[in-house]
Every structure is written in C-alpha cells, then in structure tokens.
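Next up is one chain by itself, shown in structure tokens, the form predicted alone.
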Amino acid sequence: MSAKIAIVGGGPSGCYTAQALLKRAPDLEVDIIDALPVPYGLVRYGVAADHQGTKGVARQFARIFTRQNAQFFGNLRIGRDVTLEALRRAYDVVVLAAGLPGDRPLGIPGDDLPGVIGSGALTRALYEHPDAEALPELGEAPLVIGTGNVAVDILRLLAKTPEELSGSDLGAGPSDWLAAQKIRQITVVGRSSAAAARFSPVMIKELAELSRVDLRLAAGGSDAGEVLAAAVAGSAGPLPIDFRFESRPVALEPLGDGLQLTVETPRGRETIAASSVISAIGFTGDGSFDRDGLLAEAGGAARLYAAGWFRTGPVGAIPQCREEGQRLAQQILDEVQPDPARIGRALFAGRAGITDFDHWQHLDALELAGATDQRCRRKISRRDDMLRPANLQDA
C-alpha cells in the first residue's frame, strides 16, 4: 500500500499510531509533523522530570524513524507554516494528534486572579518547554486544586529535596527555582471523596516515601482507601500536605498578599487561605484548531482522523495511547483509498527552518553529553539553540 499519511503531533498518540500503521503496512509513507523542533511531545514536556522510567518509551518511538522509515517534520506549525487544508490536499489521510495544550479554567469567580496558576503552564516551565512562561512565585502555602496524577506529580516535585531529584532531567533553572521556594505547607482540594480520587496508588506511595512529606487528611477523608490511609500513617516529615476531599471550589478572592478559596463541603461553606493556587483539573485546546468542528467532520469519508487527548479530552495515560493507536491504525487501513496524485511530504520541499529526526538525534547527543552526576541530561530549552545546535558544540 502506497498511501501517504500525515500525523499532526509527535507525542505518544501520534507515535503509537505511526508505529501501528507501519507495522501493518511497512510501505506506507508516514510523516509526523510537530510545531516543536523535537519529537515526543508530552514524553519530553509532560511526563515528570523524575520519572525517567516512563520517559524511556522515547527509545521505542525512536525506532519508528530509524527502522520503520517514518519521517519527522519539526518546527512546523499548522496554521502558521502550512494550512490544514493544504495538508489534507497533499495526503491521503491526516491524523490530528495535537493534544490539549491549554489549561482548563476553574470556571469560578476569581479564577483569573494573579496567583492562580495552571498546572500545564507550571509543568511546561518546570520541564523547560521552549514556549513556557517564567516560573511563578508560589509563596509559603500554595494550594493545589485537583487530585489526579498531574496534581500528585506537582506535589512530589515541590516536596523533594535536591538529593531526591538526583537522576532526573530537571534543568538548572527549575532546580534553582525549587530550591528557592520557602514552602511551609501545601493544601490539596478535591471535589470527590477520597475513595473516588483519580490519583494512582503507586503515585501516592511514592509521594509518601519522600523525606520531607507529612500527608494528612484534613477533611472528607473518612473513606480513604488502604493505600492512602497507609501513606498518611507512614509519613512524618516536616512539610504538611493536607488533603481536603469533598470540597467543591466555588470562588476565589484576594486575601492580603495571597488568595482565599471558598469551597462547598458536606459541612457547609468553608474558606481556605493560600499564597497561590495551582489548578490541576484538566486540559483544553489553545485555539489552534477548531477542535469541535474537526471532530464532527472526522472519519474515513473526510480522510481525517483524531487521536489521543485531541479526540477524547484529557483522559487516559500512555498505555491507553498505545491501545488506541493500534485500533486507529486498523481503521485507517480499512478505509484509506490511496490517490497517486497526492504529493505527500513533497509539500515541504525547500522550506527553511524544518527540523528532521537526524537533527533531534544531534540535539539528544548534546543533551546526554551534558549530563552531570545529579542529572541524566542537560536539556536544551531555548528554541533558537534547538534550531541551531551547532552553536552549542563547544558550550
């Protein structure tokens, strides 16, 4: 089969879809397109810097390009550098796997106040995304809204000592920022009961094992499961992390130099003071695509498909991306009708500024060569440096 397939998004969903397609039909022309100069998306910029085992899936994804002959076109933004319409004319199939880069708003009065920080914006800055904003000041008593794995990732990084971050790929700037924080207490607020919280038990165990952590059930934790109860009982460090379940946020307002969150609980309304608020309630699109319109159009007749969070919303982890990629690949192969007149990757011929997989391998080698005793790599974070790695050879 000589069909030409473009996958927009080089993260787990895009890579797993490409892998499954080429395993079933090795002669396909599969191109992965990403707005970033480097592949792997959330593996590089979303998976926590201290979870190197999870990041190891990138080695599997590399084989898509080195053994299965997919091609990577980086630093190529749909809508800025090429239109989606042009892409659809050039390829037999277009798969949208661009994820959800925006933070879902809290949707309560005061959610746009200074000091309210989206978890996506915070983690992009911590993991040195080239388009990230500066790291914010959290103050002595930050409050985290949300009890999923993203929230627990943030808690773990805020609570770790410099020694406990050894072996991660956290950069020098974020490492210095963490060391400079003077956090004395963290409050975690969740709408659900403790039993219905969405964090992984493994993540809670890992959090409880940190030397500084003292997990507490401040409210609504009467139905805490065995893992959470054991974590609370077994942690006794100097940094209290208070979980408040069954607490629905209803309003934020300024309070001195910080914020006050009002929550609705089974006991009535309560207020919680905080120096800052980190919202970890999920993600949404950033307006780059008319997601609703494209999802309504998607299907074999339109030669347009969607994958990952772009299709489902912010649910599911990397293993689910693999399963979905396999299902989607089979659907595409069942429905695709190759047109020899479509030009495929020739659409990008002669365009300046596009990076390929060889470019990424050079960057990867430079980062690994910059590893220290405490860090497994030294990430190159500035876009200009990522585009011109030759300038860093002697840095």
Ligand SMILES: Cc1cc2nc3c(=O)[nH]c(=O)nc-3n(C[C@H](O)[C@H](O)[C@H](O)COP(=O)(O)OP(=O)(O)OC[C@H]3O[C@@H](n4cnc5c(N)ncnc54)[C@H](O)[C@@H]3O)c2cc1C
Contents of the next structure:
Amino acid sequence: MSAKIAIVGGGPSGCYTAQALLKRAPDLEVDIIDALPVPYGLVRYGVAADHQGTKGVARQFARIFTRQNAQFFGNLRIGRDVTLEALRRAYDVVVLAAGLPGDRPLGIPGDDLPGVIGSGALTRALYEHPDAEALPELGEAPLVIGTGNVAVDILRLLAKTPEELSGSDLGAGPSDWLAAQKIRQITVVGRSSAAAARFSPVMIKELAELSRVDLRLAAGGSDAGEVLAAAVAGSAGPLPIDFRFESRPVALEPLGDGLQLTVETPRGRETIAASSVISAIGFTGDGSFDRDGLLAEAGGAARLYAAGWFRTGPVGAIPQCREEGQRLAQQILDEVQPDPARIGRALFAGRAGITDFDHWQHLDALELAGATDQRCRRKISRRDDMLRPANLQDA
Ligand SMILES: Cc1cc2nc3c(=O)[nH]c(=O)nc-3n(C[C@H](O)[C@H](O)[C@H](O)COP(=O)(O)OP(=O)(O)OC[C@H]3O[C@@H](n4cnc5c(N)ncnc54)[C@H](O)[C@@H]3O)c2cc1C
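The form predicted alone done, now the form predicted in complex with this ligand:
Next comes the full complex, and the chain you just saw is listed first.
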C-alpha cells in the first residue's frame, strides 16, 4: 500500500526530497504544499535575478510534477489555512521544508531604526515576492553588514549598469528603482578577518569584473587571499566598495538623515556614517512554527521530519539540499508505516483558491512570453494576478 506524504514547502529541499522519494518508490502519494501560489521557494525569490544558470534547477524540479506524479498545492499556508495538526492527522508523514523567511536581527541597539533593512526583505522586494515590502531609499552611502554570498549578490545588483543586467529577470519596477538610486559609495562591514569571510571567491571575482566597481580594503584586510587581493588590485571603476573586516557592529544611532554604526575593531571602537544599513547576517523563522519544538519532536515515531534551511538553519546552498533530500527520503522509506485510514490530499477537497502545477505552468508560459531583448521573463508579482492570470490577459 502506498504511503501519503505531505511536504510543507516547495523550495529546493522540498523538491529534492520529493524527487528522491518518488525515484525510490514511484507509488507514493507525494504532495508539495506551499504558501505561495507558485513553487520553488528561494530559487525564484532569493537566487539573484542575474544568476539565471542557477535558477535552471527549476527545470529539473518541474519533472517531479510532470513525470514523477508529485502534486502541487499552492497558495495554502500551513499554520493559517490548514493547521499542522490537521495535516499530520491526514498524512502518514509530514516533512517540514518551510525554509527560514525572516531576517536574523542584528541584535544591537538601534537595529530597528528606520533605514535599517534586512537582506531578505530587500531581495524579496527586488525579486517581486508577492508579500514584499516597498523598495527602500538607500541614499548615497549604504552600508552592508555581512560578508556572505547574499551580501555579495546585493552589492553586485546595486553596482551593475542597466546593460550589465541584460538577460536577467529583474522586473521593470526594481530596474527603475535601481536606476534611480544615487549611490556614490558602499561600505561592507564584517566581523571576521578577510581570510575567514564567508563569500565564495568566484562571487568576489564576478563583482570585481563589473565596470563600475572599485573594490577597496578599507580596514583589516591584511590577510586577504589571492582572489580578493587580485579583485582589489584589478577593479578601478567609479563606485568604491570599501570592505572593513574585523569590525564587529555594536550599535546603530541616527545621524543627520542617515545612521551611524559603531564597530569594535582590533584598533578600538570606530564609527562609520551611512545613508542606510542592509543587514545580511543570515535568516531565521518568522514565528509561523515553533521550530525548536518541532525539531525536537521530529523523527520516525512522530511521523514528522524536517529538511533544508528549516532543519539546518540558513547554511548550505542548493546542492546541499539535494544531498539531504536523498538521505531523508531513504530514512522516511525505512520508517514509514502507511495507515489506510489517512485521508491525505482529500483534506483540501473543496477548498477555494488552491493553485496546482498546471496553474504554475500557465503562469510560467505567460511570464516567458513577456520576455524582451533585455529580460528573460517578466515576472507576475501581485498575488491577485498570480491567482487570476486570466484577468491579466484581459487587462
Ligand atoms: C538571497 C539568497 C540568494 C541565494 N542564492 C543562492 C545561489 O545563487 N545558489 C545556491 O545554490 N543557493 C543560493 N541560496 C541558498 C538557497 O536558496 C537555499 O539553500 C535553499 O533555497 C534552501 O531551500 P529550502 O527549501 O530549505 O527553503 P526555501 O527555498 O526558502 O523554500 C521554503 C518554501 O516553504 C514555503 N513555506 C514557508 N512557510 C510555509 C507555510 N507555513 N506553509 C506552506 N509553505 C510554506 C515558502 O513559501 C518557500 O517556498 C540563496 C539564498 C538566499 C536567501
């Protein structure tokens, strides 16, 4: 008898887990449920608009629905539209792959001042997530806290010329917003030394190759590795990007129209003025789930499992989700005990507003049909339009 498996979250970890489950046991009923009307999580709303090669993984994920028989239930938020308890009663197994949608707070005085924005909030707005806040004014001298790849993604988008954004899927609104920013200088602050910074060398190299970028080591870069040193030596554009390593943020205060960041360095305390602050120091839950409690409970007897960023925290990229999905699928198959009384997807019968994979394929085709010489797709961004694309065509 085939087991009924619900996966909460249609991002990379949910998709890879479904793929691995159905590869090993094609008769399983695997349902991927997502709060958004569309699948793929951060592949669509986190991976940078100008990294279309990385987004190509979506084509692989599509086959889970078109060939492996997984079903997609979109626009269905577990914890709000359907309780997790109801889901657990209906399915033999529930996999929590809901990611970490919140920005980790800086945890210093002033971290909630106007002008401080999280990298997740900023990238969601840039990539037209339907629940995103408005794009903020960054001013002439934004400061980025964090030296991981998300920070470098943001630096790259802020530094690119309109020509360099060609081929991306950055929307018209975000493109206009970028063009309207009057950024003259960007400061990047990291706690670690240059050698211990988390960005990948390839990302720094790509940043340094942009026509406007002038990477500079403004503080604490004496142990910079070969790639960073070459990037600093080889970039000479009109937009200075000053890296300040070994600088631990301790407080933010208002200063004129902007902010002032105090950092602790080996030389003592220093202050840095900024027109806005983008914190790119990682992600956390948004309070929808009692993550700690659920992780403590997860395991075979509870018929509850966790995957991806929801389980590991905000570390690891898409390839790690694949490895983990394969491991987790095997564990589930070893432990599952199907119960014919479980109703599975019948739980959602008659619910209005749920989207399926056909719906996504229709939206996808519409978005691709909106491509131009400059953009590889035109994203549909408003939830209403995503739910009722026919209205969009009539408009
Ligand atoms: C800005 C940014 C850029 C990145 N760039 C890259 C990159 O270039 N290359 C790379 O390899 N990795 C990149 N990563 C990392 C990669 O995105 C993650 O490793 C991966 O997305 C984690 O997958 P996940 O499935 O755990 O989470 P997610 O991708 O976040 O998916 C979680 C899904 O769960 C859904 N969900 C949440 N709550 C609920 C709920 N209550 N009910 C139903 N559904 C829910 C969400 O809508 C979402 O679709 C990037 C990450 C970020 C933040």
